[in-house]
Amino acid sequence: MNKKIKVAVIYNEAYPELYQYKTDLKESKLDFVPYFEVDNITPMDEYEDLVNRLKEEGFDAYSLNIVDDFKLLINNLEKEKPDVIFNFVEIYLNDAKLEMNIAGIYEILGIPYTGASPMGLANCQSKVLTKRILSSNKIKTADFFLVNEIQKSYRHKLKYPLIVKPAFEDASVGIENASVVKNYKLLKERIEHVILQYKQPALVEEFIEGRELNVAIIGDINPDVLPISEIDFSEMPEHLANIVSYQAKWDPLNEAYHKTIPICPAPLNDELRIKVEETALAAFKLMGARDYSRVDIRLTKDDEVYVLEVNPNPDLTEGAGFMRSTETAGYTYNQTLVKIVSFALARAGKIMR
């Protein structure tokens, strides 16, 4: 009898008790009509479901929350000796820049793992580095400047409106409706808010008006572009900017959450679709992403393609984001998980049994 492949699903939720809540849209006093229903499940629930899905596919799977404890991680890996790690660690000690260090530990220990390498994670973690790598390879990104510390004034040659972001965050952290600024007064306020609140430089970009596309890519040696998804802003009220803010992604009681409506596949003619796919795939390769990733793109009214971000190891919530594109491509949730694990095993010369 063949031994089952052991998969460690590893994540870091330092304060899991914070997720013990229930959101009831019917009981909430909302001044808008919600579009989405809300599943009252925690990230821990989702990881346990993922473990169960892997077990259904014949793996010996288990989950581990490292809760900011390095020794817990090392001791578990030495005891359990997993064949492969499904890496979901995005932050350590409340520092997103340490994400790459956790992947580096897997490298040192010689354990294959899913998703981007430490270098790929480092490249994508820095929005400025991402922009420089892409622009040097003739991929368009918005013009920008970086503010490292609070100053008396902020001179620039960019055209309003602008958008101000923390330079080293992902998952839309620090991106809110107030991030889009239309004059110098608001710009100054937002720069100083980002530097003080997030303890990191503020990235100021020209705001690219237009359609927003999410391009999911799956694979390692020969990655495939999945059906493109679009965020429909047509229902967004005038008092909210046409952006996928932190609230739009994560707060079901916020109006923006229910006004950023995905369409997959996006309505694009063949010529434009190919142009977007080629740009996203080039960005994926240049930034060192692998296995699964999502490239966020803005499409101007003149069909110019601008890359906003390359997101390695994106959220794998069923029915949302990356998984929306895999489902449209005809993959089940379980099939997608198996594919991602198989890429990591193949890099280590291990064959799925």
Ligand SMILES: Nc1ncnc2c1ncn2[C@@H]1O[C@H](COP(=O)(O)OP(=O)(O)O)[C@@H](O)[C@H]1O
Given for the second form:
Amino acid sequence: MNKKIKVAVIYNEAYPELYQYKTDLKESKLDFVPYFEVDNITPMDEYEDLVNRLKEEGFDAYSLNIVDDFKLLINNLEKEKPDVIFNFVEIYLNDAKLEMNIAGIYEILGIPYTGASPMGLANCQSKVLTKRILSSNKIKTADFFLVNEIQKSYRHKLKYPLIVKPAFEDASVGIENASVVKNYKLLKERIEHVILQYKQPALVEEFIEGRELNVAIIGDINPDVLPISEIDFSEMPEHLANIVSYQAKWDPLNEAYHKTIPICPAPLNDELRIKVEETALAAFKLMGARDYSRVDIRLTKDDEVYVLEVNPNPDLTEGAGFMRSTETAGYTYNQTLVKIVSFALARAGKIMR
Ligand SMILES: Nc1ncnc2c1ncn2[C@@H]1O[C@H](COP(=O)(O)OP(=O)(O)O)[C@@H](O)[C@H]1O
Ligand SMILES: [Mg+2]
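Could I have the structure of this protein in the form predicted in complex with the named molecule, to go alongside the form predicted on its own above?
Shown next: the complete complex, the earlier chain at its head.
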């Protein structure tokens, strides 16, 4: 019998104990009707589930939380000698900019790993670099200016409303209702808030008022575009902005969480769907995404396609985000995991089973 392929599922949760807090929607006094249930599954539980599924598929799998300690990572890799790494590390020492360096360790050690290379991760990590790469290749992105430090005044030629974001964050960090500003006073306040709170430049963009789409793409040399998902904002109350804010993404006790409802496949006519697919695929390739990725898009009222960002190695939670699209495409969760691992192995010239 052939030896099983060994997969290391590697992630970085520096404070796993923070997840002991449980949300109970029934006990919380909500002044709106919740749409989603909350299952209180921790990321650690999810990685264990993933390991079990890889085992079901015939791999020899284990998980490792590197808890902000790269020496632990290197020692583990030297001891376990995995054939391939399923890379879930997105942050190191609470700094999203260090994500690329962990993939750099895998490169230096010569171990195949899933997802984007350090260069691809670096390109996508900077929202401004992303915009420059895309716009120089005829892909539309919102007009913007960058503020590196607090100034007396901020001169610009953009049209309100604007949205102010931290330049190097991800997962809706720093994106709140107050990020969307309608006048100079609010703009100034928010720029200063972002610079002080997140200790990084503030990116100011024109706000694209229209539909929001997420395009999942899977593959390496010949990637496939999966069924497009739309965030339905139609139930969002007047006082909340039509955005996927931090609260909408992470806080089940917040109304916005229950009013940003994904629809997959998104209702799009063929012409528009093809335009979105082509734009997303071009963005995936230009940015150096690999294996699996999600491109965030907004459509203007006239159905012009604007790319907000490219997310390399997006969240793989079952039934959410990327996995919603693979499931709509007809792949089971296990099949998608196996596909992603197989891309990494194929790059290293290793063929599965
Ligand atoms: N220019 C924009 N116009 C309209 N909405 C935007 C714009 N930029 C960001 N948003 C909203 O904010 C959310 C998060 O922004 P995004 O750039 O995707 O950052 P993140 O890396 O945090 O996901 C988007 O999903 C969208 O709802
Ligand atoms: Mg996004």
